[in-house]
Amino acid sequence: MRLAQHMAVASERVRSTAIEATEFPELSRAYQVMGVPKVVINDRVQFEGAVPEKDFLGAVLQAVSEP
(Lines of atoms letter the chains of each structure in order from A and count residues from 1; the text may use other names and numbers.)
(Lines give C-alpha, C1' and ligand atoms only; values in the text may rest on other atoms or scores of the structure.)
Protein backbone atom coordinates (compact mmCIF):
# COMPACT_ATOMS: atom_id res chain seq x y z
CA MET A 1 0.00 0.00 0.00
CA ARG A 2 2.84 2.34 0.81
CA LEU A 3 4.27 2.00 -2.71
CA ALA A 4 0.87 2.66 -4.28
CA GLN A 5 0.49 5.81 -2.21
CA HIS A 6 3.98 6.98 -3.16
CA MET A 7 3.09 6.48 -6.82
CA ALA A 8 -0.09 8.51 -6.34
CA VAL A 9 1.88 11.37 -4.80
CA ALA A 10 4.44 11.27 -7.61
CA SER A 11 1.92 11.29 -10.47
CA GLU A 12 -1.44 12.96 -10.92
CA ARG A 13 -2.37 10.03 -13.20
CA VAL A 14 -2.28 7.57 -10.27
CA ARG A 15 -4.85 7.29 -7.48
CA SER A 16 -4.52 5.07 -4.45
CA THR A 17 -7.14 4.11 -1.89
CA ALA A 18 -6.59 1.92 1.16
CA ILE A 19 -9.57 0.07 2.55
CA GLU A 20 -9.65 -1.88 5.81
CA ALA A 21 -11.05 -5.28 4.81
CA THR A 22 -12.71 -5.93 8.17
CA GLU A 23 -14.53 -2.60 8.09
CA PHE A 24 -15.94 -3.17 4.60
CA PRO A 25 -16.94 -6.84 4.40
CA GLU A 26 -19.03 -6.29 1.26
CA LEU A 27 -15.97 -5.07 -0.64
CA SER A 28 -13.90 -7.90 0.81
CA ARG A 29 -16.41 -10.39 -0.57
CA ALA A 30 -16.72 -8.60 -3.92
CA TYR A 31 -12.93 -8.69 -4.44
CA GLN A 32 -12.56 -12.12 -2.81
CA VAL A 33 -10.03 -10.94 -0.25
CA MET A 34 -8.41 -13.99 1.33
CA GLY A 35 -5.21 -12.31 2.49
CA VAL A 36 -3.78 -8.86 2.94
CA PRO A 37 -2.53 -6.79 1.40
CA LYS A 38 -4.81 -7.35 -1.59
CA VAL A 39 -4.00 -5.04 -4.48
CA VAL A 40 -6.53 -4.41 -7.24
CA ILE A 41 -5.44 -2.27 -10.17
CA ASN A 42 -8.15 -0.89 -12.46
CA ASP A 43 -10.27 -3.98 -11.69
CA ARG A 44 -7.99 -5.81 -14.16
CA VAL A 45 -4.98 -7.04 -12.24
CA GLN A 46 -5.10 -8.39 -8.69
CA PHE A 47 -2.59 -9.96 -6.33
CA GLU A 48 -2.27 -10.69 -2.64
CA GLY A 49 0.72 -10.31 -0.40
CA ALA A 50 3.78 -8.14 -0.47
CA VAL A 51 5.68 -8.13 -3.75
CA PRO A 52 8.96 -6.52 -4.78
CA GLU A 53 8.71 -3.02 -6.23
CA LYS A 54 9.70 -4.32 -9.68
CA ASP A 55 6.80 -6.80 -9.69
CA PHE A 56 4.36 -4.17 -8.41
CA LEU A 57 5.35 -1.81 -11.21
CA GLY A 58 5.00 -4.65 -13.72
CA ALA A 59 1.44 -5.26 -12.48
CA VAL A 60 0.60 -1.57 -12.86
CA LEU A 61 1.99 -1.51 -16.39
CA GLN A 62 0.05 -4.66 -17.24
CA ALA A 63 -3.19 -3.14 -15.92
CA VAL A 64 -2.85 0.03 -17.97
CA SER A 65 -1.73 -1.72 -21.16
CA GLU A 66 -4.62 -4.20 -21.36
CA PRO A 67 -7.49 -3.16 -23.63
The other form holds:
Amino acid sequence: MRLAQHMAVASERVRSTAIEATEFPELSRAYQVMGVPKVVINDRVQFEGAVPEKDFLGAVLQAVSEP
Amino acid sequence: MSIMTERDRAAVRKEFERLTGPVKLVVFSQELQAGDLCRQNESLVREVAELSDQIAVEVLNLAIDRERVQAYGVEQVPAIVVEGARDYGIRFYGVPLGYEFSNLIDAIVLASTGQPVLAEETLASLRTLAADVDIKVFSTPT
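Next up, the form predicted together with the partner chain, please; the one we just looked at was the form predicted alone.
Up next: the whole complex, starting with the chain shown before.
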Protein backbone atom coordinates (compact mmCIF):
# COMPACT_ATOMS: atom_id res chain seq x y z
CA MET A 1 0.00 0.00 0.00
CA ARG A 2 2.05 2.88 -1.29
CA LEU A 3 -0.38 5.62 -0.30
CA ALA A 4 0.63 5.35 3.36
CA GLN A 5 4.30 6.05 2.70
CA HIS A 6 3.51 8.88 0.30
CA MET A 7 1.32 10.44 3.00
CA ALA A 8 4.18 10.04 5.50
CA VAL A 9 6.47 12.08 3.24
CA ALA A 10 3.73 14.66 2.64
CA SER A 11 3.05 15.29 6.33
CA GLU A 12 5.24 15.24 9.44
CA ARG A 13 2.11 14.09 11.30
CA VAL A 14 1.92 10.79 9.40
CA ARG A 15 3.90 7.64 10.09
CA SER A 16 3.69 4.56 7.85
CA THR A 17 4.60 1.08 9.05
CA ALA A 18 4.47 -1.85 6.61
CA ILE A 19 4.20 -5.12 8.50
CA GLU A 20 4.86 -8.55 7.03
CA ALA A 21 1.92 -10.38 8.60
CA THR A 22 3.33 -13.93 8.59
CA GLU A 23 6.54 -12.84 10.36
CA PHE A 24 4.60 -11.08 13.11
CA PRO A 25 1.77 -13.48 14.01
CA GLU A 26 1.14 -11.92 17.44
CA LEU A 27 0.73 -8.46 15.97
CA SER A 28 -1.45 -9.88 13.20
CA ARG A 29 -3.63 -11.65 15.77
CA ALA A 30 -3.87 -8.52 17.91
CA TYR A 31 -5.15 -6.58 14.89
CA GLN A 32 -7.29 -9.48 13.65
CA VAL A 33 -5.66 -9.64 10.25
CA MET A 34 -7.71 -12.08 8.14
CA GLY A 35 -7.04 -10.73 4.66
CA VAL A 36 -4.30 -8.53 3.23
CA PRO A 37 -3.57 -5.79 2.68
CA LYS A 38 -5.14 -4.68 5.94
CA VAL A 39 -4.81 -1.06 7.00
CA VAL A 40 -5.16 0.10 10.61
CA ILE A 41 -5.08 3.84 11.34
CA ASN A 42 -4.48 5.09 14.89
CA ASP A 43 -5.79 1.71 16.14
CA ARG A 44 -9.21 3.19 15.44
CA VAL A 45 -10.15 2.91 11.77
CA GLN A 46 -9.46 -0.20 9.74
CA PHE A 47 -10.20 -1.71 6.35
CA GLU A 48 -9.09 -4.54 4.10
CA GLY A 49 -8.09 -4.42 0.46
CA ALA A 50 -6.81 -1.72 -1.84
CA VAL A 51 -8.90 1.47 -1.93
CA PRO A 52 -8.78 4.64 -4.05
CA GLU A 53 -6.74 7.56 -2.73
CA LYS A 54 -9.78 9.63 -1.71
CA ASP A 55 -11.19 6.76 0.36
CA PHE A 56 -7.82 6.22 2.03
CA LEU A 57 -7.69 9.93 2.88
CA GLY A 58 -11.25 9.69 4.20
CA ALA A 59 -10.16 6.92 6.57
CA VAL A 60 -7.18 9.01 7.76
CA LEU A 61 -9.44 12.01 8.45
CA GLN A 62 -11.96 9.78 10.22
CA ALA A 63 -9.19 8.39 12.43
CA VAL A 64 -8.21 11.86 13.65
CA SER A 65 -11.72 13.26 13.96
CA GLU A 66 -13.31 13.83 17.35
CA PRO A 67 -15.14 10.74 18.61
CA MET B 1 24.18 -16.35 -2.27
CA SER B 2 22.34 -13.25 -3.37
CA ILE B 3 18.63 -12.72 -2.73
CA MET B 4 18.02 -10.51 -5.75
CA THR B 5 18.20 -11.88 -9.28
CA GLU B 6 20.12 -10.06 -12.02
CA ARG B 7 16.76 -9.09 -13.47
CA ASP B 8 15.70 -7.54 -10.14
CA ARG B 9 18.94 -5.62 -10.02
CA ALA B 10 18.49 -4.20 -13.51
CA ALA B 11 14.91 -3.11 -12.70
CA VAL B 12 15.94 -1.49 -9.41
CA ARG B 13 18.92 0.27 -11.01
CA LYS B 14 16.48 1.80 -13.48
CA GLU B 15 14.22 3.00 -10.63
CA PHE B 16 17.22 4.46 -8.83
CA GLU B 17 17.99 6.72 -11.79
CA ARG B 18 15.25 8.88 -10.19
CA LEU B 19 17.18 9.35 -6.93
CA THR B 20 18.02 13.00 -6.31
CA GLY B 21 19.32 13.03 -2.75
CA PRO B 22 20.90 10.74 -0.16
CA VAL B 23 18.91 8.00 1.57
CA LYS B 24 19.83 6.12 4.71
CA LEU B 25 18.46 2.65 5.33
CA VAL B 26 18.61 1.92 9.05
CA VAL B 27 18.39 -1.81 9.67
CA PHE B 28 17.30 -3.14 13.06
CA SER B 29 18.51 -6.57 14.08
CA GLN B 30 18.82 -8.79 17.10
CA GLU B 31 20.62 -12.08 16.78
CA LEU B 32 18.79 -13.85 19.61
CA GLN B 33 15.40 -12.91 18.25
CA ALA B 34 14.59 -13.93 14.67
CA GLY B 35 18.29 -14.27 13.83
CA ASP B 36 17.78 -15.87 10.41
CA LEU B 37 15.24 -13.26 9.33
CA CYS B 38 17.46 -10.44 10.60
CA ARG B 39 20.41 -11.76 8.60
CA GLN B 40 18.26 -12.12 5.49
CA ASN B 41 16.90 -8.60 5.98
CA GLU B 42 20.37 -7.12 6.39
CA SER B 43 21.65 -8.97 3.28
CA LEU B 44 18.72 -7.75 1.21
CA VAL B 45 19.22 -4.13 2.29
CA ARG B 46 22.93 -4.30 1.50
CA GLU B 47 22.20 -5.74 -1.96
CA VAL B 48 19.76 -2.89 -2.65
CA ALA B 49 22.17 -0.25 -1.33
CA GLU B 50 24.92 -1.51 -3.64
CA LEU B 51 22.84 -0.35 -6.59
CA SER B 52 23.22 3.37 -5.87
CA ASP B 53 25.90 5.66 -4.43
CA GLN B 54 23.11 7.69 -2.87
CA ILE B 55 22.16 4.93 -0.42
CA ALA B 56 23.90 4.36 2.91
CA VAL B 57 23.20 1.53 5.36
CA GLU B 58 23.44 1.55 9.13
CA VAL B 59 22.72 -1.48 11.29
CA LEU B 60 21.43 -1.04 14.83
CA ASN B 61 21.14 -3.82 17.36
CA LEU B 62 18.05 -3.79 19.55
CA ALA B 63 19.96 -5.10 22.56
CA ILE B 64 23.04 -2.86 22.21
CA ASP B 65 21.99 0.41 20.57
CA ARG B 66 19.02 0.85 22.87
CA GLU B 67 18.81 4.63 23.01
CA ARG B 68 18.97 5.10 19.26
CA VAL B 69 16.52 2.25 18.66
CA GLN B 70 14.14 3.85 21.14
CA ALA B 71 14.47 7.21 19.40
CA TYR B 72 13.32 5.55 16.17
CA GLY B 73 10.41 3.94 18.04
CA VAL B 74 11.23 0.49 16.67
CA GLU B 75 10.17 -2.39 18.91
CA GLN B 76 10.36 -5.46 16.69
CA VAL B 77 12.91 -7.08 14.40
CA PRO B 78 13.70 -7.37 11.61
CA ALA B 79 12.88 -3.75 10.76
CA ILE B 80 14.02 -1.02 8.36
CA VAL B 81 13.66 2.75 8.59
CA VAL B 82 13.93 4.62 5.27
CA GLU B 83 15.31 8.12 5.87
CA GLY B 84 15.84 10.95 3.42
CA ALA B 85 16.38 14.64 4.20
CA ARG B 86 14.57 13.79 7.44
CA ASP B 87 13.03 10.77 9.11
CA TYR B 88 9.71 10.71 7.26
CA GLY B 89 8.30 8.00 9.51
CA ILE B 90 8.59 5.18 6.97
CA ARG B 91 9.09 1.80 8.62
CA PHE B 92 9.12 -1.79 7.39
CA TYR B 93 8.67 -4.68 9.81
CA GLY B 94 9.73 -8.04 8.40
CA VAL B 95 11.88 -8.89 5.39
CA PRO B 96 10.42 -6.88 2.47
CA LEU B 97 10.20 -9.55 -0.21
CA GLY B 98 7.66 -9.93 -3.00
CA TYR B 99 5.03 -7.21 -2.90
CA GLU B 100 6.78 -5.35 -0.08
CA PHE B 101 10.01 -5.26 -2.05
CA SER B 102 8.50 -2.96 -4.66
CA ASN B 103 7.17 -0.79 -1.81
CA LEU B 104 10.67 -0.60 -0.32
CA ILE B 105 12.09 0.57 -3.65
CA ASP B 106 9.26 3.10 -3.95
CA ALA B 107 9.99 4.30 -0.39
CA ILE B 108 13.67 4.80 -1.23
CA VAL B 109 12.82 6.91 -4.29
CA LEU B 110 10.26 8.86 -2.22
CA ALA B 111 12.67 9.54 0.65
CA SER B 112 15.34 10.57 -1.85
CA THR B 113 13.19 13.04 -3.76
CA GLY B 114 10.90 14.11 -0.89
CA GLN B 115 8.17 14.35 -3.52
CA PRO B 116 5.04 12.35 -2.69
CA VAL B 117 2.84 11.37 -5.63
CA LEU B 118 -0.60 12.36 -4.34
CA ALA B 119 -3.53 14.40 -5.59
CA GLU B 120 -3.53 18.13 -4.77
CA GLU B 121 -6.67 17.69 -2.62
CA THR B 122 -4.95 14.97 -0.60
CA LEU B 123 -1.87 17.14 -0.01
CA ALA B 124 -4.09 20.05 1.06
CA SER B 125 -6.01 17.87 3.54
CA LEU B 126 -2.82 16.42 4.99
CA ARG B 127 -1.47 19.93 5.60
CA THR B 128 -4.40 20.60 7.93
CA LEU B 129 -3.92 17.51 10.14
CA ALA B 130 -4.15 18.52 13.80
CA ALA B 131 -3.17 15.14 15.27
CA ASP B 132 -0.60 12.45 14.63
CA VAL B 133 -1.56 9.62 12.28
CA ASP B 134 -0.16 6.13 12.66
CA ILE B 135 -0.85 3.94 9.63
CA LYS B 136 -0.12 0.21 9.84
CA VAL B 137 -0.34 -1.79 6.63
CA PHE B 138 -0.30 -5.57 7.00
CA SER B 139 0.63 -7.61 3.95
CA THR B 140 2.11 -10.94 2.89
CA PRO B 141 4.92 -11.57 0.38
CA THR B 142 2.62 -12.93 -2.35
